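There is one chain below, alone, in structure tokens, taken in the form predicted alone.
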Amino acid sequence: MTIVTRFAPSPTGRLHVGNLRTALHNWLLAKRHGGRFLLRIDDTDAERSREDYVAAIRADLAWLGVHPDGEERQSARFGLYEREFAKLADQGRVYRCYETPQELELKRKVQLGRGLPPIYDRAALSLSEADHAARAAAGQQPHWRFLLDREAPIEWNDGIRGLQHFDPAQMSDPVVRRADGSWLYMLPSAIDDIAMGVTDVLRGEDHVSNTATQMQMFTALGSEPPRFAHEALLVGTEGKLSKRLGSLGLDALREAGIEPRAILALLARLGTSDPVDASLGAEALAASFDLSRFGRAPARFDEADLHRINAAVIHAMPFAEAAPRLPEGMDEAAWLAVRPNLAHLGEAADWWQVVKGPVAPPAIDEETRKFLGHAAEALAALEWSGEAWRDLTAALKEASGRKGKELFQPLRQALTGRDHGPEMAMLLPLIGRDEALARLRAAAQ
């Protein structure tokens, strides 16, 4: 059987790290087994769904290198939902209700006061056709609930959580359709999973109770349920669900200079004890993707970890990959010189500016100015070569007796305007003899 997974975002906002992780894991699960990964745009909420968010979802996945094998939109499938809904109505598995939210809340309070579970009492099932006709004549439209089979225990072997058991007698019949005819999430999702041939549903543990309800929906619709797995939700470094995580989108990560490979490397392993390896590409990540490696403990997301992983990605990035995004004129020698000091690729432009100049001369004392004047004279007397830094510092060490930081730091400051940075042995040839002399002489003034 071909594995088919899906990612089903609602286009009511930008993707954030939580649903990006869900998308990635479904893609890796399908990829590992040579299956198919589908994108389903859950746009049944016409008021909140926006086309720019649909385009952003597609663009974000493409930027990560996550390419769906097919796409569906729920807004194009209303006819299918109507047909399947009609079948359920004929079977008596959906029924009309009229309670207002206020009435339902009052019922819940009464039940809790009596020590009973606060579930829907199915009062609407006692309504006769004459009752329904009278309500319709009065202009009252019903909402619809799915009738759970309270004699059939709900069980499934969850791919992460293990055996799950729910007692339908302790569950409310879920509302599946509003009075205005619009759909709630659970029934259309089950209908789509059947129609799209979805074999495996991997999603967050906040959907476990939804899955319990949907297990009976699949049966009522005449289909075997897919395999379900529910992974622990992400938490922030403070150890709890964070508003920051709920808003941290891929657009913000891109603007912060995070590379797709870094995001893939971290999110692919979050929730497992497997080490994050920035050198692994999509194929290797898919080959090692295993639901049995996921634990029940909350998965901790740390932005600092992401930036460290990003630095590792940059430090291994070949010039050919970086070149289209580097400043004009920056060649491979310059890239290799500055690469070890970069945490984000955009920082290369800062170091290229250091190479090309101008740089601000440092504030230094009289003794250091004299030393830099001697450095300019020594450099002018040297035969320029690829070993200019070695030759210059050797000559100055012998002439001045300086060594270590006392020798190197004033030179770095004068030549780059910085206290730290790439190896000067690699930077000095890039700066060039004439420019280096000009910088040393300016600093000595």
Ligand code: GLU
Contents of the next structure:
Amino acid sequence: MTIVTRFAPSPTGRLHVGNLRTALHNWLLAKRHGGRFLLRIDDTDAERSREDYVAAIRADLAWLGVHPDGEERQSARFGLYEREFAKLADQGRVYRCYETPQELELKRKVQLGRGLPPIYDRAALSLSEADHAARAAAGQQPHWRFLLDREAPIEWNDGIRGLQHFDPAQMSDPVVRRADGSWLYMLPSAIDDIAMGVTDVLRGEDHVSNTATQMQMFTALGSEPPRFAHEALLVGTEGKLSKRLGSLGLDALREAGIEPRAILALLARLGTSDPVDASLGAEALAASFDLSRFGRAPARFDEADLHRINAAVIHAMPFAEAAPRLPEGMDEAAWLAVRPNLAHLGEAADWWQVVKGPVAPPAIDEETRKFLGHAAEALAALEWSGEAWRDLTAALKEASGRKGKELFQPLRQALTGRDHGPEMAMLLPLIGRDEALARLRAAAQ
Ligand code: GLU
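Please give the other form, namely the form predicted together with the ligand, since only the form predicted alone has been shown so far.
Next comes the full complex, this chain leading.
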């Protein structure tokens, strides 16, 4: 059987680190088994769903290289929900209720006061057709609950959490449809998973109790439930995921210069016992993707890791890949020279500017000025080659007696206008003889 997974975001905001991780895992799981990965836009909530978020979700996934094998939208599937709902109503698996939130709250308080589990007491089940007719005549619309089978214990072997067991006698019949006819998430999701042929549902552990309810929905809808796996939620370095990190959108990461590859490498393995490896691309990550590697402890997300991995990705990036995003004229030699110093690709332009000039002469003392004057003379006397830096420093060391930082630092400052940066041996040939001479002379004045 081919594996079919799905990612089912509600388009009520941008993708963030948490739901992106779930998306990637579903994608990798399908890829690993040569299966299909579907995108399902859960937009039953017309008020909160927005078209620009739908577009952003697609664009964000595409930017990461995640291309779904198909897409469905819940708002286009209301007819299907209506038909399946009618079948459940015929079987008596959904029923009409009228309690207000205040009434339900009161019931819960009474139950808790008596030491009973605060679950819905099914009072509406005993309403007669005449009662319903009377309410309808009074203009009251019912909301609908799904009738759990309290005699059928709920069990599944969770791909991450192992055997799960729930007692339906301890659970409330869930509301599946509001009085205005709109859908709550659970029933349409189960209907879609069946219709879309989803074989594996991988989602966050905040959905475990929904799964328990949905297990019975699948059966009531005449279908075997798919396999379920629930991954531990993300937390920040200090426990709970902060609001900022939790909502850290892909747009913000992209703007911060984070490469898709770094996001993939980190999120693919976050929460697993496998090491994060910046050199792994999608294929390798998919080949090694394995639910049994996931732990039950919360997965720790540290933004600093993302920046560290990003740097590693940049340091290994071939010129051909970087080229379209580099400044005009920046060639392979320049890329290789500056690459080890970059945390983000955008910084390449700063170093290219250093190469091209102009650079500001450093603020230095009289003696250093003299030294740089000698450096200019020494450079002028040298036969210019790719080894210019080695030859220049060797000559100056001999003549001035300077060594180490005393020798190198003033030269770097005069030639680049900066205290730190890429290897001077690689930068100097890029700066070129005439420009280097001019910079040394300017600093010596
Ligand atoms: N739209 C639901 C959510 O975002 C889907 C959950 C799921 O079934 O994966 O929570």
